[in-house]
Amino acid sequence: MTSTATSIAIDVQQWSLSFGQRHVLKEISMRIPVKKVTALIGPSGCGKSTLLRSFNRMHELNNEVTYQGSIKIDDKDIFQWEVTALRRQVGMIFQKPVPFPKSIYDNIAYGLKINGFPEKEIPQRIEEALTKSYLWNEVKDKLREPATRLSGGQQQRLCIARTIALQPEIVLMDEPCSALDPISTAKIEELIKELAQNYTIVLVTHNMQQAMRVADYTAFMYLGELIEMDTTEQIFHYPKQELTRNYVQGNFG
């Protein structure tokens, strides 16, 4: 990704999105910085996941979707990208880990093979991805065992390894810890902070404490609108908007 003077990874301008007559996102404008963790917070149904999935064009198979505005990645409109290339550049981690019904090794090798990585490089890339995901020491002796035997937290870290093995620039995470126990959640949060040294992370979370722990920037959304975006410290301690203040203080109904 080409760095700009402002080091912006994702540039969103006046982005609106509807499903049929339902207007879900309303003129969102935001700039997500490179190699930082940006958290999207807000009540259920406010459009956080819809916005996140816009970044790698996950909505376009829905015939009811209409949109206006622009989203640029690497200073190039996302609809000018070939979709496979875009999704290689912009990886996605879902709420529930979904390992392929294959071995641990083949879960990562599959994506590398279909994306044309040389066969001789694949074992090294798999080891590197598992190491970066804090999983290598736990699975190095059972790479040929089914990935479905892993615990929930291990499966989520495997899905992260599978994503970063493709060397994306951006990793989108849609509530990656919501199905995990506190110990697994702590490991994923530590991993998120570590990954931000090399990747731009955009994280949807309902857990405001999690946003405070891991995010450099936080954006508060409500009813499809971006109410406020700033450093996480600013949003949680010195918000400019009353709506934001009420939400982060829990005075919200």
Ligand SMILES: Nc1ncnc2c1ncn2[C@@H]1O[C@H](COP(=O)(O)OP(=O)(O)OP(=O)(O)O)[C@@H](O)[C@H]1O
Given for the second form:
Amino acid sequence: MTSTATSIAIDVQQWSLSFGQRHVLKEISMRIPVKKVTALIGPSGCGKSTLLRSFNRMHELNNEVTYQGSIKIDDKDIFQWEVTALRRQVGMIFQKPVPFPKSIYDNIAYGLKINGFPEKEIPQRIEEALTKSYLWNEVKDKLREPATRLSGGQQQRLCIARTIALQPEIVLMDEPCSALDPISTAKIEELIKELAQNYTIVLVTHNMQQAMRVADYTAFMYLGELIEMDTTEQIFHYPKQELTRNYVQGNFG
Amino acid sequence: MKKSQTQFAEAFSKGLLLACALVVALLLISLTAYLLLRGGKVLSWSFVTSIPSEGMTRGGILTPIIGTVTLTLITALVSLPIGIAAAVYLSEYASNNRLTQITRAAIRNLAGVPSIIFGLFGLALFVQGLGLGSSLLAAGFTLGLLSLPYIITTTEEAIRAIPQLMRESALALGATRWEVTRDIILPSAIPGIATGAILSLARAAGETAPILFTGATFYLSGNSVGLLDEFMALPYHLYMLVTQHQAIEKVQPIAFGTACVLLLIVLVLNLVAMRIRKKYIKNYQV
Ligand SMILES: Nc1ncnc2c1ncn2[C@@H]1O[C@H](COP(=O)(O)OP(=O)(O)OP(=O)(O)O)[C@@H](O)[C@H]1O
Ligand SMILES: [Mg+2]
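Having seen the form predicted on its own, the form predicted in complex with this ligand:
Expanding to the full complex; the earlier chain stays at the top.
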């Protein structure tokens, strides 16, 4: 992958991370391109979520965690960012959607308010975010109802809406479809492709078909190391590493 | 053979549980019925709105009602802010080290300390130490201390029931930890906090021992309340009438009437707790 400096969204150099004595990520170096979908694949426990959560400094709650190396976003080391500003710039969607115990409207308004968006722009931004996440038509008549009454798939789209309402540059997604039925999954995949026009997306997935369908680039991780990263086409059809080939062909372990 | 055995076990345990529940319900019902039977005839509007008269053999119980209500209010004002803040600190901010664990264990143990000990402590600290004298304030502080461990424990449990993912979701939107606590954690925990708070206040309202030597008095002529004055309280009034009064025959109906009113207050508080819980659960299932 050759890229000019400006088209790199996340620049990871020699990144290692441990939980106490347990080394979970080992000297990972990768460059995640701007406005593309990059999939992270690899067997369970290889460190995909841990790497993803490094990008928005989500490990900071855990005081057992130690790291080495550097991660740069917008040419600035993530530890030089103010953490709340970083997280606004780098949104995150979790495996299981967790709406706040508020109305649909307030779920989105909340992020806007704490990030200081002007009060009078909020309704407009909420409508935009819901439209972009293909939820507007389903909820426009019940914006004041509790968000917990939505279906799982709708809740996940609401979580996406509340993230993109902040207009981040990067959206991290950790197995966003694993708790959803096939139809909701298809909708989210559609949405991911759509979002990639404006946002850089990093998607952790266990579903190879999903990676093939939506990802421009794919990175294969194994036991805390990055084995190979290339275009999705290359990874799935012409992998350079034996390990990668075995994994994508499904004869692993 | 095997199947009918498990079926029998199932039916047996179900029956046993049902029986236990019935015993509890029956106890409660007979207790209430007994109190109503003995004290019912004095219950009237004027009973709760007039002050005791003629050496407490006549008149109502307005003075102790006012005393108990203000006392409970002071207890709430003291224990709720401190208790909730302590619980938030313990569950959201304190790192899980030895000191935190010891603190938590100490709080749990405090909940088991007999209430008379709290009374003695209140006497030493508030009545004498801080020089509040035997007063409404000193008794309110003492009951506040008594309620703290319950409020901290129930609040912490309510907070702990909130999924970690909820916190992370808010943090991921750029919220600070304080914003997460204020806007997400506390509102989600309100039903649990409110229930715990009301139940511990109801308990405090019915306590006699802690106010015995910190502020309750057996008789006041007027019905004014001063923070630094002694006061009459329902549970103490009841205790007094039943055990200390010479004209026991005359005051017994009043004593039972007082018990009914006390029970009613506790019942109403419990109903309020249930209402809050229901309202929040309906609107915002977590
Ligand atoms: N908070 C933690 N404390 C200690 N070890 C952890 C912690 N979180 C993750 N780990 C360990 O780090 C390793 C990587 O975990 P991670 O969640 O990143 O894997 P993953 O690739 O996302 O797996 P999955 O596909 O199952 O989600 C695992 O061995 C896991 O046990
Ligand atoms: Mg994971």
